[in-house]
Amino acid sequence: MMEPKYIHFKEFADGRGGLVALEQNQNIPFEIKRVYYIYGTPENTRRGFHAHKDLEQVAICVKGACSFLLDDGREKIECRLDSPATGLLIDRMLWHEMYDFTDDCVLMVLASGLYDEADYIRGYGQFLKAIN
């Protein structure tokens, strides 16, 4: 059965408030080329509808929620990150979606490469017929 791939990050937290600390190849498994950042996303709007060939991400939602899609092909899984302590890790070749944003929710992407069109599956039927 597949799982979602968290990673929970060591927080730093005092009457000062909290931090967190992202690096490459420590607690972020790869080599960081790449960070985006989505925000303001309008009510029932769902994003992604897409796997990449290469690319591995982890999200973060730096503010608010927001719930995610995963499919390997085989199995398809709902998860949902609501804190800035939890990454989820988006492995190459899987579909992911993300929905149910908060209205104040800035969901972070840290990428392990530049944006690259020709990473990027955007069919569902390519999806199936890539993995298999």
Second form
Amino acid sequence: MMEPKYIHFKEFADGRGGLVALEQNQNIPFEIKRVYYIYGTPENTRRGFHAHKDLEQVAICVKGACSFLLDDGREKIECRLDSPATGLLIDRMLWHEMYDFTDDCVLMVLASGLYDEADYIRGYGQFLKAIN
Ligand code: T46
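Mind pulling up the form predicted in complex with dTDP-4-keto-6-deoxyglucose next to the form predicted alone we just looked at?
Time for the whole complex; same chain goes first.
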């Protein structure tokens, strides 16, 4: 059965608040080439709807929460990200959708490559074909 690949980051928390450090090839399992973040997502919005051919990513809700649907072409699972100390590894060739964003959600994503539209598989039929 497919399981979400969570990464639990060490938290440095004291009376001043919390701190999490992200380091390439240490607690992030690749060289970080790009960081982007998604915020201000209106209610009932679903994003994603694609897989990446080669890109690996780690998603972290640095504020708020959102849900992910992950689909490897055989199984679909749903999981929720709600902690700045937890990352979700989004492997290559994994169809993903994001939804149920809280109002305050800031979803930060670390990526192993620069933006490349040619790396996206945006059709579900095309994704299933590529998997099989
Ligand atoms: C992913 C999920 C988790 C850029 O120009 N550069 C970038 O680095 C990114 C990520 C996006 N864009 C442009 C391309 C589109 O015109 O920003 C626009 C929105 O991108 P998209 O519709 O792909 O956004 P999501 O939320 O559906 O998907 C994003 C990432 O694109 C994707 O790689 O895995 O978040």
